[in-house]
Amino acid sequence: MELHPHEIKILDVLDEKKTNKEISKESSLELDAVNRALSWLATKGLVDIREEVTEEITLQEEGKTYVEEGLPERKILELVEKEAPIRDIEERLGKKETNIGLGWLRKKNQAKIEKTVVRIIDRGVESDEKLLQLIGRRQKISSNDLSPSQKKALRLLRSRRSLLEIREKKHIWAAPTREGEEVRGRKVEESISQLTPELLINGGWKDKKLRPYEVDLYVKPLYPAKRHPLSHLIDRIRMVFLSMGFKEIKGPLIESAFWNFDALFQPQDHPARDMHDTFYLERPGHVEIEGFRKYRDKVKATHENGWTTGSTGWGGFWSEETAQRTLLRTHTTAVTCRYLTKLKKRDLPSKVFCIGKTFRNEAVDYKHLPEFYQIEGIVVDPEVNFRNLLGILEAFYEKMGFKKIRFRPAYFPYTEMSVEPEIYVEEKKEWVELGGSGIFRPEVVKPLLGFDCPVLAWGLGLDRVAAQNLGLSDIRELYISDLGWLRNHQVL
């Protein structure tokens, strides 16, 4: 059996049961080195290790005061010979200390309270008083040094606030096994565990013995800090889009209905706007909208009669007040809508994406949450078409590692043609929809951009992508504080 020099040193001084601190002192090894070596020796069956937790007891300021002046109940016993009105005691000690003292006298069966009079039954010094005085004299004691009756008294003192300061102390004891005693005294051949630059330069490694490594030796696992897998995946997705030539944009979580719905040509009476899907804010109920005057009339005309887009619009009356309502954004498409207003013809083609939190009043299940991340993107280019959109989405999901991808025709108020990308989940034996995509309708593009131009757009649920990528069958697991899963999950 190969032994480390530290193990040999410890066995040489471990002729009987000793603490790790005693071993450190006698072997001239650092305490950390002793603890590691004891762990190795225990794994090899050469020592027995036992951990012992004790409590170190000292007095807080109030405890020190009680040692000098006496406990409240002792003060009452010294004031009252046989019996006395409670009012007289309160005049001497104060109401607070009197109430504390009377409570403990009753608990210890040393006094009876009959209406407004206190009658003394027993004046003896109880075990908790004795222990308090003992701690005061010694200043510090260990719970291991207490007798059974003193431990019972300690429980009483602990139940009183601000008296004691109790700290746990862990002691490690080690004793040699029979096999360990047989190994003690073995001569150790000098060996090294690593090659240094000096040994390589001067050739000294040739005369040294390299210490073999115990690859099966148990080592306590370390859990260094690392990013949450979801955060890591967001960065990975960000790099995928950046590598495809996209630029990242961001926007606010609290949005106006104008940018969240109206600018997207979503009618004001659309079911998705009601409280079943959207979280509206009470304060502020309405908000000033950036660029509202510039785009209000165009959006209003587009909703009511189609404006100059070639559409007939939704008809009816478009409400400015409804457009100014505040909400938690239901998609990050509001961010890309704002971006369209900043583009000029000279800026095209333009490709941008957004990754951010969105909120919807969803029923919670394995694939739905009321708060989730969304990946949003647009391509603004006079030369693109629907095939380009499918190619971009397919390339993205393939880079994310999904094998089975399909596209299903869909309807959205603000895109035409529209499609929903889906991936196949083997565990569930079903296809899971990941979001919506399509080409923005002229009713969206022309009022914001100022001219008609193909705009490829998509909004994809990141949480479902993350769950599948991380091997989870339920997206709720992404947000559960499971330290075991977080510690053991490999960050790729």
The other form holds:
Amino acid sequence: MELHPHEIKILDVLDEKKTNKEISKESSLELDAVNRALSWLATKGLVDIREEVTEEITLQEEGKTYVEEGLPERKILELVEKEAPIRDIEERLGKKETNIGLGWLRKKNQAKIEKTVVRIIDRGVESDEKLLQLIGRRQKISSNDLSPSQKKALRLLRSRRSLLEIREKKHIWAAPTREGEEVRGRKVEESISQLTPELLINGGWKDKKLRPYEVDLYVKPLYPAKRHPLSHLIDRIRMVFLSMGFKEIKGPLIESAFWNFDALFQPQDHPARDMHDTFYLERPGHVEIEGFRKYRDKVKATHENGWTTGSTGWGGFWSEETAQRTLLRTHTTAVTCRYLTKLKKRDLPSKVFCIGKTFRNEAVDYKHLPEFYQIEGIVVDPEVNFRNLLGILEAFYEKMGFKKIRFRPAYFPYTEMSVEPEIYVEEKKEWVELGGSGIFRPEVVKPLLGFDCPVLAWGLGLDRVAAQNLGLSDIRELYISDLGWLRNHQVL
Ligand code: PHE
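Alternative state: the form predicted together with phenylalanine (PHE), after the form predicted alone:
Let's see the whole complex now, leading with the same chain.
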């Protein structure tokens, strides 16, 4: 068995049971080094280690006063021989101390209180008083040295406020095992673990034994900081889109209904706005909308009569008030809407994506949360069509490691055609729905972009894919931050 020089030193001084502090003193090794070497020795079966926690008890200021003057109940016993009116005691000791004293006398069965008079039953010195005196004399005692009755007395003293100060102390005891004794008896050949310049120059290394590495020894696991698996996955998705030539865009979590719904041609009185179970905000109830003036009239006209989009619109009256309501964005499509207004003809073709939190008032269960991530993207390009959209989504999921993908026809107020991509999850043997996509309608594109142009768009759920990817069956686990799971989860 290979032993480290520290281990040899420790075994040398460990001829009987000793604390780590004693070992440190006798071996002149630092306490830390002793502790480390002791745990090595223990894993090798050469020493037994026992940890012991003791309480070190000292007096606080009030405790010291009581040692000198006696506890309040003792003061009362000294004042009263058989019985006395409580008022007399109060006059001498004050109300507060009298109260405390009487309380304890009753608790300890040393006195009876009859209306306004106290009658003494027993004036013996109780064990808590004795213990208090003992601590006073010794200044410091350890709970380990107390007899059972003293321990009981300690409990009584502890229950009084600001009397004692109790500090926990940890001791580590070590004793050699039988095998340890044997190894100590044998003189272990000294080996070196560090090759110094001197040893190299004087050739001393030639007759020294070099200590080999022990790679299979147990070490305490280390958990260095690492990124949350979800952030890690988001980065991967980001890389996939960047590698496909997309640029990242961002937008605010608190949105106006205008960018979240109206600009997307969602009628104001349509259940489509409830479809999302929107969290509207009470404060601020209304917002100033960036670019509102510029887009308000076009959006209003599009809703009311179709404006120049070729549509007949939804009819009715479009309310500015309703558009100015504030909410937590229900989809990242609000971000792409804002982006459309920033685009000029000369910027085309343009490909952007957005990964961000969205909010819907959903009942929480294993596949629904009121806040979740969406992966949004658009391609604005006069040359693209529906087949490009399907191709892009397929390429994305393939890069994310999903082999089977299919598309189901769907409906969104702002796209035509519309589809919902689904991936096949082998383990579950089922198709998982991922979100929506389609080509934005002219009623969305024309007012915001200023001219009509194919805009491929999608808004995909991230959390279900994440749960799948990270091997979780319940998406809630993504946000619980279970330390055990986080520590052991391998970051790829
Ligand atoms: N915004 C839709 C949703 O959150 C998804 C979507 C985005 C659909 C873009 C079509 C186009 O469900």
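For clarity, every value in this text was computed on a predicted model and none was experimentally measured. Numbering follows the first chain given and starts at 1. Throughout, rigid core stands for the largest set of C-alpha atoms superposing within 1.5 Å between the two forms.
Once the rigid core is used as the reference frame, the Cα position of V240 differs between these two forms by less than 2 Å. Core-superposed comparison between these two forms: the CA of V380 stays below a 2 Å shift. After superposing the rigid core, the Cα of E56 is displaced by 2 Å or more between these two forms. On the core-superposed pair, the CA position of E26 changes by 3.0 Å between these two forms. In the core-aligned comparison between these two forms, the Cα atom of K151 sits 4.5 Å away from its counterpart.
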